[in-house]
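Just the one chain here, laid out as structure tokens, in the form predicted alone.
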Amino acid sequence: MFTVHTPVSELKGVGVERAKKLSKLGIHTLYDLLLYFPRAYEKRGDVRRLADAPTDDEPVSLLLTVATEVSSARIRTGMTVSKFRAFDESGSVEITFFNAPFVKQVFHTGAHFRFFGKLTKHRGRLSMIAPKYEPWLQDTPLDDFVPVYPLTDGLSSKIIGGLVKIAVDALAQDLTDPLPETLRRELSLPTLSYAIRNIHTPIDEGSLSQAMRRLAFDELFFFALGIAQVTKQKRTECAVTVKKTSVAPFLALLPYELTDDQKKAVNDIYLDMTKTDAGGNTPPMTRILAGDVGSGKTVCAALAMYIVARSSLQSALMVPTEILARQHYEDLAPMFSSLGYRVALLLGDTKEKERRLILEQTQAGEIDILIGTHALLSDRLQFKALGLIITDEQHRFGVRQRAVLKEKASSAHMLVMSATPIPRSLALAMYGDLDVSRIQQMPKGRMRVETYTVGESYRTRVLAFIEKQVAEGGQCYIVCPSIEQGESEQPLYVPDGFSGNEITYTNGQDLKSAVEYTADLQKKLPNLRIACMHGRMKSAERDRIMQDFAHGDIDVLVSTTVIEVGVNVPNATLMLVENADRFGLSQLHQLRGRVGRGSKRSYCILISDATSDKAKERLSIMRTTYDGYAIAERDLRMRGPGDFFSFADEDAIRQSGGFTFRFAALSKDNALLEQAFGAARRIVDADPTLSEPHNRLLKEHTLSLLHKTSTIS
């Protein structure tokens, strides 16, 4: 009897070999099977006659007959072609395999199949390269949407198919769903079972969508439970109560006057952390700090630091990249000093000798502000007086990352910095009764980036405007959509409603790689330093590439959207996106925030040659507004809550904890997200501790979330 438990290689077929390779993708047991989903589905139901197929980028399904049988040569390359031609009753197509001698076992003359792939037509002869096949008899239907797997060397998407089946008809029907059936029935949601069996073999685009709305929804109810816990706990506990003090000092030491929303920010922050209740008690802060690049959150967490560390107490700041850790460390360390408060920075590589110091002088109350990146959710770190906790870039620590460090302190305050312009909408539901600051106004003279769009055609002139850039002592910026070439979208469908199908039939050839692309322009452009950076290689390597780069000693940095947190490098005067329609307007808006920081007028430009409105619109709105705000609304009007979730990382949508936004990240359905966390919150007031019996498993895949293991049986 197969179970949950089972490890893969009790299947048939999986070997030793073929069990590593599963590995690498996470599939351990049966139930990851059952959890691996689909990236998207070719619509393969879709049959269209020769006659009246598509003879472009767009992959068509054709029923045929197999007229010839197969003839096989080998051409002076070494390789084998083989051809054949086949026919339905509007015409004929000839068929070709390039290296696969066998497919003359499998198409014989008279046999029907169903053909999927990309018909082309030359001097009015149709022709078909390597189409997926399969044998199609007449009282044997075919799956109208055939799921396609992410992929590992070694392992096709079709072993990874035959694999999730098994799991799929082993387990699927008896899967105990978390879900309340009240809750279920209230929302039309299907069961679990009906959701993971229709997301790897869907009925029709009708179960697909269902599926796909109730794991969407799974996603983000998880997460708001979380959330919902965490809030309800915070507000009966008590935080340690700052005294009331004076910022002159350190507002004498900035070269600039804050805006009128920094200060609205500083006071709220002061008030939080100094009020008392009726029985004298100080509520814990738990307050998000949203607001453009460049806004100037960071001096506002400053001044927090600051008010925290008059009363004896300590902060600390935890941030998601050791590069960031560092400018925040070399930009807060001297004005810290010069008020007499010392402050350090804590990283995975500080060296074992002052890693111990950094411990014992923090433990006994010696260091007043701590900056660090993961290394301050270590075990080994404790402080005498913890009073303020404050994390940066709140899209990338998770709930339970919070979690962890909070535990250090339950008595501390907690603020969170978000460089995402959040919508009203989106706030009320995801915190609900959290406080939210919002800084709108930009820096007093910050010159606002001009934007352009621009097509294919005007490239030379783009170059050239690259080089000019970086003659007059600026530095550039180019965004690619993807690693390599060749790696993004084969032709894939997603139902509608949710955004994926925006970039249905797209031929990924098109997409600029950011690793072609760096080798290209280093040889258009080879008096410049031109380097690259991505998501796949290691920290340490990225961290030494963006210093390289803030320091001056790269010219043209070519990066994917990794660079979206980075370091502040007011040198830069450019930011070039390619296959700009590729993303979403928060995400284009926080790459366009990483220029204009400094006193040189800045560019960003927009490089798209898409025809479709929806894309044309976006790019138009990013050309003529730049209220993050603004664009934060119109994005979640046009993409859905999910593009909010999307910035973890390129590979993937992760939201960190243990939370993984898939479905949700791509449901225009904003109601979905209102109706996950509004549940949510009605559950945890009625039961903060999910203790009642009812909503035992609740808790149970719950907490098997946030620790990442898998309890669902």
Ligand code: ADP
Given for the second form:
Amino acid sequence: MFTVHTPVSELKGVGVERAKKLSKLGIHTLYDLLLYFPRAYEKRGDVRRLADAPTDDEPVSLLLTVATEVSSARIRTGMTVSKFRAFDESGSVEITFFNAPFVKQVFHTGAHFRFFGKLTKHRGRLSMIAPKYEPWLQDTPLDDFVPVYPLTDGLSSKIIGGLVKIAVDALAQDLTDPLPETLRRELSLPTLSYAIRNIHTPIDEGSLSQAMRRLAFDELFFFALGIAQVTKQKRTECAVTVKKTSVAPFLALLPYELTDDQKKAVNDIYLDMTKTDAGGNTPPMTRILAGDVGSGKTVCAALAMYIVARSSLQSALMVPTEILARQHYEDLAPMFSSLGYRVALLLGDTKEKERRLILEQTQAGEIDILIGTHALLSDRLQFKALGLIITDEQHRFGVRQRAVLKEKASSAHMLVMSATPIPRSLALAMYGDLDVSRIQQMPKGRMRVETYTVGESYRTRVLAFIEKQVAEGGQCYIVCPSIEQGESEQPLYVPDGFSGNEITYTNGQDLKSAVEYTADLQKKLPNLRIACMHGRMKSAERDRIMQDFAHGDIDVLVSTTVIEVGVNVPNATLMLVENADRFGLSQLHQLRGRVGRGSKRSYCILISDATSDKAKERLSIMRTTYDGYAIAERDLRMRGPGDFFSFADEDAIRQSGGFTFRFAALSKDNALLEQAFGAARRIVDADPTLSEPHNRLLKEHTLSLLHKTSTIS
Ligand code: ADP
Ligand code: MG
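So the form predicted alone is up there; where is the form predicted in complex with adenosine-5'-diphosphate (ADP)?
Entire complex below, previous chain first.
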């Protein structure tokens, strides 16, 4: 008898080696197999007639009768070529297999098969090479959708599919559903059993999309419950009181005047932290500082920290990447130290000796401002008198991290900076209620980044343009979509909800690999200093390259989207995006925001040969709209809330552990977000600790996800 806890090694065909490979994929038990979802489907049920089947890159499904016996021949290279003909009522086709002499025993005249593969036409003759095939017998129906699983070395999709099928057949029917039936009915969600069965072997498109909707709902709903569980501890009613002070000394150090919106934001923060209620207490600030990329949020944060430092209180500034942390440190440390305050930088790779010193000094109150990554969440870090915690793009941090942060900040003020408009329901789930300051105007004199979309035919001109920018003293970013590891399979059916995040699930074939791209570009532009940076590099190496670029030692930086978040290199004047149609609009806007930060005229060139109307419409939005909020809102409408859950930063994905957003990230269904978070909120409001008997399953499931969440170093 199999149960969800049965180890995969007990399945027939799973020996030590295979079990090891499966465990690399995170598959240990049958339950893990159930949750190992396909990455696409072969729509084999969509059978065509030979006469009108397309002969382009799309694979087609054909029901054919074998017309001849297989003839095999050895060719010069030592390869065997096996050929036979097959037909349907509309025509015939030649089918070829290489180095597969056994097919002689498979295909016999008069037998029926369903073939799936690419059909080509040459001089009016149809042929197919090495198609997939299944015997087509009258009384055993074939599956319409055949799932395609992500592979690892030595484990084909077929092998994994076979194992998944065993698990589904044995277990899917009796899965315990953690969602209460009332909730399921209210929101018309299918059972977990149904969802699991149909995500693997959907009967039709309708059942597939129902399955996807249910799985997306679960991801969001349990995420919200998870946050509620780890942040049970309410923030104190009163926070540290910050004394009234003048910010003039800090302003005097800035080479520019604050915009009105910046002044307003700083004033909001100032009032929050200095106001006292009737009892003389200051309620803790929970404020989000929302403003487009480049709108100047950092300086507002700096002023907030200055105000706090004037009361002999400490501040922590936490950002999602080391590059960004270092950059903030380099910008802020000189200013603060000229005013007599001490700033320190704490990163994941800070050397132990230095780390110990920073920890000591922070605890002793000798450091006023601590800047860092999630290293700031370490248990070892204790502040003497923490007054303010600021996080940049906090939605990128994981559930646990948020909880730790909240605990540390229990009596501190909290400021969150974000360039992404967060849907209200998500903000509520993540932060509870918060106040908003918005920076809508850009700093004076900021020039609009001129944006163009061009096709492949402009390649030569684009190269010349890069040279021109560099010759004029500028620098250039080139961004290529990141690549799924070398799967060059035929294009497959990727259902709509799977393709929302185009970058993750496409099969790298025609994408420009950043590494090859760089080598190629260097050949074409031999006089330029070109460097490449990608997500699989060590973060220290990435930092070093970024540093070199910032210091002007690199002319052209080719990268995957690892540069996306917040870096500031004012001398960069050109942002070139390859396969631009593969990016989300908000992402493109973020990328565009990397240039135009200095005084030079800057450009964004989006390269795309996409022909679909939707792709064209999206790129034209980039040409005509410069307001990040407007863009994000249109993106939200066109693509759903995906961006909030598809973290560009691998660390963030790792740290969100049990909470992954495979389906939610790709769902275009905004209503689902509201429903999931709304439902979670109702349940938590009624039973904050989920201790009532009818919430037992919910609690168990949430905790099991939470325990998968990796702990913070
Ligand atoms: P973001 O809001 O994306 O974090 P930053 O804080 O990095 O933006 O600011 C972008 C750039 O704008 C920085 O180089 C900063 O020095 C500059 N800047 C900020 N405020 C002003 C201002 N009021 N006038 C001119 N430049 C400013
Ligand atoms: Mg920023």
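Positions refer to the first chain, counted from 1. In this text, rigid core is short for the largest set of C-alphas that superpose within 1.5 Å between two forms. Remember, it's a predicted structure, so these values are computed and weren't measured experimentally.
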Honestly, after the rigid core fit, is R48 moving at least 2 Å at Cα between the two forms? no
Is P101 one of the residues whose Cα moves 2 Å or more between the two forms, with the core superposed? yes
How about A172 - superposed on the rigid core, does its CA move between the two forms by 2 Å or more? yes
